[in-house]
Structure formats: structure tokens, C-alpha cells
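What follows is a single chain, given as C-alpha cells, in the form predicted alone.
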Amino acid sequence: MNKINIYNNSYDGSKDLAKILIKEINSIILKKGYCTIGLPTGNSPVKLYEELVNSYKNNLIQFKNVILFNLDEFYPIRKDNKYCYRNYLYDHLLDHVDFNEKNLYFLDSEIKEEKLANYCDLFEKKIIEVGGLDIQVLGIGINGHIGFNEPGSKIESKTRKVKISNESYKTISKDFKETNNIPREALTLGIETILSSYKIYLMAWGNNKSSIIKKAIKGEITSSYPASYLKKHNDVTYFLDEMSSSKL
């Protein structure tokens, strides 16, 4: 069954749902002694990734027994670039909190072209070992991209390298100063990847989401919006503020 929340701001929305998930991954743990995440980047998350470094700092909550995956990542990049989605979520999360390095799972920015096919390969195989994800947390992208997985993605697709689209491409630019070094390329997790989730968390804030949300939510499920398959799966929460729900 899939939920929309309704919150008067991003803040109370991330807060609401770094409680949820706080909730949520303790019982998983509880239950199996671990608990498997991906996690997004961008704009939508930060808020959320603050609530729980404060929740941590609060002990309600402890990551040592939470294995991540990372949601997406541009293609090539040095890993120590600042703008490497792998140093997001150092800054942001994990380096404020206390996951295992053994836990961390990737996306290989640096990987050699001609090892990619066998290497997302291999990353579908360890999300499988581990018991698949408990819980994907994602945005959404103004043309209805959810991880890299841009318009014409299909439902059968998994980790894979993929092109980014133009749209998305002048958003980030927005986030780069040297826009000439923009990887035009990420490594994603696939949709059939993100659909085999068991629990699926969506945030949106902003008017500028407005448009996306309504056909994702209340339009038709095409490739044309990848984030409209998510309503083939039967467990997801869209967290969205006033703004970005205005048009449902």
C-alpha cells in the first residue's frame, strides 16, 4: 500500500521520517540482528541525514549493525573529489555516526570500463547475499529520475552504467563551480534493484517537485517517469512538504 505525508516543511518532514526510519531500523535489527539501507544524495536528504547524526548523538539510535548501499554515482570520478557522492555521504552521515567500515558498500566511481559489466554484476550479487534492502530511501528528480535511472529506464533494469540526461545534467551544474567536470555518465542502482527494496521511503520538497509528484503519483506508470514505478511496489511512504504536493 503506498502512503503520501503531508508536512508544512521539509524540516518537519525530514524529522518525521529520521523518526520512522530510527523506528524502523532498530526493530529490523532487533528482529535479524542487521539492517540492510541504500541511500540517496542530493538535496532532498540533508535534513534527514542531520536528524539522525542528532539522533545518534542522542543514543536513539546506533549504525554499527546497518549495512549501506549507495543509491548512485557520477562515472568516472576520483574519489576524492569533493563532489564524489561517496564524500556526500561522509560529510553529511558517516562521518558523524558510528557505521562499520565493513558495512559500506560503493559505487565504484574509479572502476575500469571494462571491468563495469562484471562489477555491477557483482553488486547485485551482495545485495542479494545480504537478504536484498529492508528499507531504499530515494528523491526524485524533476523529470522523474529516482537514483540515475533517467526517463526510458525499464522496469527489468539493475546496476548498470547509465548516461545522464540533459535535464539532470543542468541541475547538478548548479552544485558544480567547474561545470566543465561534470561526468556525463553515473553507475545506479536499476529499478527492478530499487522495486526489490521491502520498504520504500520518497522524499520531495518544493514547488519545483510539484509537477513530477502529481504524474508519479496520479499519472500513468511509463518509462517516461521512472519514479511512476514505484507505484508497482506495495510498501511505499511519500514524504513531500505543501509545496510539492500542491498539485495532487
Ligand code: GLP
Second form
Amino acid sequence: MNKINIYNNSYDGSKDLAKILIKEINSIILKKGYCTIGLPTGNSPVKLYEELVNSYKNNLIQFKNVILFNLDEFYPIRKDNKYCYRNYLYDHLLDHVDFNEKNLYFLDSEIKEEKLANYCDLFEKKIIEVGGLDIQVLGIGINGHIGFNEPGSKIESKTRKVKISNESYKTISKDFKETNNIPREALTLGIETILSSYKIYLMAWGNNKSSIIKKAIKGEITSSYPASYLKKHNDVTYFLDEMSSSKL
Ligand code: GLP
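Could you drop in the structure for the form predicted in complex with the ligand? We only have the form predicted alone so far.
Full complex below, order starting with the chain above.
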């Protein structure tokens, strides 16, 4: 069943999400020996990752049996570019906890164009091979994108290269401080890939997410707001603060 959790602020929400994820990951590892998780980047999960790192330091969780797939990535972008999402995940989480390198699956931002289609198919196959994603954590764009599944994305879409919409491009530009060289394209898990996860947790904090949260949760299911596809899934929990939930 889909659930909406509303917190006073993003700090409380991130703390609770970390607690829930830890419980979930530990129980899945106890059952089958490993847990597969898809993780997002962006501003929304920063506090969540801080909490996970603190919890690791306090021996509440280990990540050595967690298999990670990153949700999306700029394309093309050099892997040594600090804005590469792969580096974000290292900076905020991976460098501080005990993930095993062999369990990390990143979308390759330097893959040659001619190898791309086959590469994306193999990425999908890899997810299936490990038994699917137990958990997918998501943020949401102000235009309703999840991952980089921009408006217009189809429900049956899989891992692929996409164009970054003008709206997302503008938002992202604010995060790219020292360079104008922002990629216009990206790689992303597809909507179908995301919906195949067993459990989905979506975070949205702040006023600027309130309109899209209303549309995604209360509106019709439409490709105009890809996050609305999540209503087709039976185990999504939305983590909202007072501001992002203010229009519900
Ligand atoms: C970004 C990423 C998404 C992210 C979303 C929200 O551009 N493509 O994976 O979830 O937009 O970002 P933020 O959390 O910074 O608002």
C-alpha cells in the first residue's frame, strides 16, 4: 500500500528514512544474504546519506553485502568531473562506509555512443540477474521527473539515454558553479525498471516541490508527470516535509 509520511522538516524526514532503510536492508540481508538498492543523487538525499554514514559509524548497519545501482548519470561526462553523479555517491556515502567495490554498478558516463544501446541492455540484465531491486530510493524533479525520466517518458521505458529537459537543465545549472559545460543528455534507469523494484521510497523537501507533489500524488497518471506512474506500484512511501506536502 502507498504511504505518505509528513515531517516537520527535511532533517527529521531524512533521519526517519535512514532508520527505515537500515531496518529494511538488515532484514533483507538476514533473509537472503544480500540486498540490492538503487540510489539517487541531488540535494534531497544529502542528509539521508549523512545519517547512513553516522549509522554505519555507530555499527547499526554494514554495506558490504549491499549491491548498489546508481539511478541516473549525466552523459557524457568524464568520471573525474566532480559533477559526475558517480563522484557524488563516493563523496556523500561510498567513501565513508564499507561497500564492496565489486557490488557497485554505475551507469558509465564515458561509454562510447555506439556501445550505448547494448550497454543499457546489459545494465537491465544485471539488475534482473541479481534478482531485481529490493529497494529504490528516489528524489523528484520540479517537473515530475524521477531519475532522468523526463516528461514524455513511457511507462514501459527501460535504462537508456535521454535528453535533459530545458526545465531540468535550468535547475541543474544552479548546481554547476564553476562550469558552463553541463551535459544536455543523461543515462537513467527507466520507468519500468523503477516500477519493478519491490519497495520505493521517494523524498521531496521544500516549497518548490509542493505543486509537483500534489500532481504526482493526487493527479491522474500521465507521462506529463512521470512520478505519477508510481501510483501503479503497490509499495511506495513518500517522505515529505511540511512545505512539500502543503498543497496535498
Ligand atoms: C536531478 C536528478 C534526479 C533527482 C532530481 C531532484 O536532476 N536527475 O535523480 O532526484 O533531479 O533533484 P534534487 O534532489 O536536487 O531536487
